[in-house]
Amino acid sequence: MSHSKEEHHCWNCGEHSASERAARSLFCQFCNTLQAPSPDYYRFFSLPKTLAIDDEALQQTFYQMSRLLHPDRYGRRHERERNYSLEATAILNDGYRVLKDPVRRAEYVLRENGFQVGEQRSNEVPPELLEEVFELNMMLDELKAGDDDVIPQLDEARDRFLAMLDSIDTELDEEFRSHDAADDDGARMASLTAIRGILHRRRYIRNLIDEVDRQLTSRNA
C-alpha cells in the first residue's frame, strides 16, 4: 500500500518539504528556522510509536534538543520564533517526564488511541486480592484503634504488595513488547486493553502501599 508523503511549508521562508523526516523536524532544511512543535510526544523526539523504548537515547535526545531550544537562544529573533521556542520547551520538559515513564508511557499510548485510564474504576478490588486486602483493611482498623502489635504483620503485608509490584512491572513490559511486535490493528488493541488492566492493578496495590505507609507514619508520629 502506498503512502502519500506528508508535506510541510516553512512559515520564514515558504519553502515546503515533502520527505518525512524534513517534514517531521522541528527545524527548516532551507533556513534552519524553528517551526511550529508538534503535540504528540512521540512525532516531537522522533521515536517510532513503541511502548518499549531506549531510555538512553531518549535521555540524550532531551539534553540535545534542550540546549537547541533554549529560549536564551531566540531573544533576538523573530517574534514567532521566540514563541515557538516556548511551546517547544514546554512540550520537550513534558513529553521526557511521560516518555521516560514506563507507566505515565503507557497511559499516554492509551489516551492516545481513546481509552479511559487514571482513576477509571480505581476502587474495584481486582478478583485476586480479595483476600489479600480484606486482611490488610483489619489490620489497618486494629492499628487505627491503638493496636500496634499489628506493625510486624502490616510490614510483612507491605513487602508482598512491593514484590506484586516488581511482578507488575515485569509483567507491563512484556506486555509492552508484544504491543510491539504485533502486525495488526486488533492485536494491538487487545494487547492495549491488557495493559489498561494491568495498571488498573498497579494503580490498585499502589495505592494500597501508599495507605499503609500513611497509617504506619501516623502511628510513629
The other form holds:
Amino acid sequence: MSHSKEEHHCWNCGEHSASERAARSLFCQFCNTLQAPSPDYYRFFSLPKTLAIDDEALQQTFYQMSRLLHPDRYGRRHERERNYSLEATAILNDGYRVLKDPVRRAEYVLRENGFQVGEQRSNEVPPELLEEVFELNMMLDELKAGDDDVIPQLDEARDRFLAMLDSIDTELDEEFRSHDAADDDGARMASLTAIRGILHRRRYIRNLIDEVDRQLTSRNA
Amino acid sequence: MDLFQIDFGGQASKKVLGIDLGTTNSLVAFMDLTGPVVIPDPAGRNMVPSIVSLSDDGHSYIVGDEARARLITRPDHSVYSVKRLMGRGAADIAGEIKLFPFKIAEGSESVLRLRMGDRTLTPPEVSAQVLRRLKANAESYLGEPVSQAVITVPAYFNDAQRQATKDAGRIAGLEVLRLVNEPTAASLAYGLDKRNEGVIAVYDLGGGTFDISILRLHEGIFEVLATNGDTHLGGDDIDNRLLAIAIEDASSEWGRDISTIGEAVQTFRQAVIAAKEALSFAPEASIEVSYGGKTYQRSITRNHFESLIKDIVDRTLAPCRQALRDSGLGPDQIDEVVLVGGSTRIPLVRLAVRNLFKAEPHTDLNPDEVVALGAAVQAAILSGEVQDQLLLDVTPLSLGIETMGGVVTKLIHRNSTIPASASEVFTTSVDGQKHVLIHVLQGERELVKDCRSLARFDLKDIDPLPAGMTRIEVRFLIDANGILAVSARDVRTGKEQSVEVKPSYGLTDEQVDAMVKESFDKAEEDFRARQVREAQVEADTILSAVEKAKANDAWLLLADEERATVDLAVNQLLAVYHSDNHRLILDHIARLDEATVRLAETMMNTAVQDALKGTKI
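Please show me the structure of the same protein in the form predicted in complex with its partner chain, now that we have looked at it in the form predicted on its own.
Full complex below, order starting with the chain above.
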C-alpha cells in the first residue's frame, strides 16, 4: 500500500509537523493530546506488515497502549479527546482480537490486499478431500438413520480431520514466513494466494468437525 | 465549554460516588484517603433496601428500611426487586409476574409501567428513588453536593437493561460516568489490597441475578477473559421456593387461600427470608408467621432446604462452564475464586463452587459490600485519584443484525473487549429507495426470534438513486459501558447519514428528558406542598392559642379596637389558610402575632397578679 505524503496537524494546539513519525503518532508531539486514530491495525500497533507475529510482544503492546488510550483515562478531558480515546480504544481492541489470532490476522491482510475472504460459505469441496468427505457423509447418513455402529468410525474420521487441521496450521506458519520474506510484490501476492487456498481448506475441515460434533452430541442427548 | 477546567485545579475536586444498585439492597461508597468506604445513612445503616413506597398522601416516596413495613401494610403503594424489571417489556415477565404483587399498567409492551397508588412509574423511575436516597445519604455524610457516579450492573445485563440503569441515574440527577459490571467491580475491591497476579473467577449470586466472570490480573490490569450468567436467577428464586411451600401449608391449615392476599404473601415472604438466612448458620430453622390473628409455624432442616434449592444452585453451573470454555481455560487454571452476593452465604452454594473450581473460595470481604467498594475504586480511577489500575471489560452478549430469512449475522462476538466496533456496508435494493431499516439484536442464537431485539435503526433521507448505487457504511460501536451507538456514512459522498433509533425496549431520550424534568417539577411541587403544610401547622398553633386566650379575663380587659384588630387578623389568617402560598400564610401568622402582643402582655400581667393574689405572704 502506498501512502500519500502525510502531515501532522494538531487539532488542539494547532502545531504542524511534516515528519512521518509525527504524523503516525497517536499523540501530538507538542501538546501531548490524543489525535484522531488510524484504523489500520498494523499501523496502529506500529508493526511491520508481517504475518508472523510475536504473541508475547503483541500482548505487552496491547496492555501498554490500553493504559495510554482507555476512556477511563480521559474522564475529565475535553470532549473531542474523549471521543478520540473511545475511537482509539475500539480500534486497539478490535485490532488485538484480529492480530492475536493467526487465521483472522491472515484474513485481514488478504482483505487489505483486495482478496475476498470468509463471507461466502463455499460448499466447494477441496479436491484432495473429495474421497474423505464422501465417506464421512455416508457415515453421517447412517448415524442419522439410527446406526450407532458407525460411531467408532466417525470418531476415527474426526481424529483424522483434527490431525489435518494441525498440519494445515504448520503449513500456514510456513507460508506466513515465505510471505514475510518475499522481496517483491509478485512473490508476496503469490504467497497470499496460497494462504487463501490454505484458509479455505482449513475452514472447510473446521466445518466438517463441527458438523460431526453436532451429530454426535445430538445422538448422545 | 468546560475545556480542561479540572486540570487547572483550583476548586475542590468533585467526588464521584460508587453505587451498587442491587435487587434487594443498594449501597453507596466513595474513595477515602485510606481506600474505598461504604457510606452509611444518617441512622448508621450501610445497606438501603431497594424498596420504594408512595406515601399515603401521594406526595412523597418512602425508601429503604422505612418502606419495608409498607410492603405489608400498603402493598398497592409499594414496589421491591424492581431491578428484575429493568429494560423489559410486559411480555417478558408474563411468567414471573405472578410471583410479584405489582400491578402492571396499560401500555407496558416496550417499557413496564407499575401502578403505585394513583401514580404510574417505570422501573427506571422507581430505581431513581433509591438512587436519590443514596445520593442524599452521601451528601449529608460528605457535607458537599455530589452529581457524578459509577453504577454497577450485572455483567450479563443486555443493552436495554444497561440503558435503563443509566436512565435511572439521570432521573435521579446523577451523571453516570460509567456502568461497571458487578463481578468486575468486586475483583477491583479484592485486587486493591492483594496485588495478586493470575487468573480469578468471580461467582456473583445476588438477590435476582447471577454472574460469573473470569479475569486475568497482570500489573494492575484487570482483563476480563469471559463472562456469563443469568439475569433472572438469584436469592428471590430461593425465597419463592420456600414461600410456595409455606403459603400452601398455611392455606390448608387455615382453610383459606392466602396466596392472593398481598399483605399475607409479604408477611410470609419476610418470614421465609429470615428462615433461609438462619439456615446458613444452623442445621434447622423455623418459619414463623402471625397474620390476621392466626399463627403459622413450621420447622425446616438444612437438608430439606438444600433439596428444595438444588436445581437453582445447579443452574449456575452451566454459565460457569461456558465462561471457562470461552476463556480457553480449565478449572485447574483458576488461581482464586471470589464470592459475591448475599446468596453465596448458603453452604450448598459454596460447596458447588468448591467442587467446580477445585479451589477454596475467598470470602474476606463482606459479600454484600464488595461490589459497592469496587464501584468506588472505579470512580476513583475515572476521577484520576487511582492511576495504577485499569479495568478491561467485555461485552457479555453477541451483537448482530437481521439478514435474509430471519437469520442473525453476528458482527461483534460475546466476550469481545470493549470498547469494540464493527462496520457493515448496506446498499439499496430498489430504485429510488430512501430508507434502509437495520434490525439489531443481541444473543447467541441463530434466528431472530431467539435473540433479543435491541433496536431498529432507520437510515433516512438516502439520495434516491438506482438500486445498489448507494452504499452506506454503518458503524456499530459498543462503548465502555457496554452500550451500543450506531453511526452511518454514505461511502460515495463521505457524508454523515442520519440515523433514527427506535429502541425495542426502554425509554427514548425524549421520554427520559421529560422524566428528569418532571422529577424536578415534582420535587419542587413536593417541596412547596410541604412548606404549605408546615405553615398551616404553625397557623393551627397560633389560632388555637388565640381561641384559648379569648376565654381568659385578659380578653375583656382589652380596648374594643384592640379586640377588633385581633379578630380581623384571625379572620384574615383563616381566609388564606387554604391557599397554596406558604408565604401568605406565614405573613398573616406574623400579623396575628403582632395584633396579639397587647393581649399576651395583659394575660401575663393578670397571671402575675393572680399569682400574687393567691400567694400568702
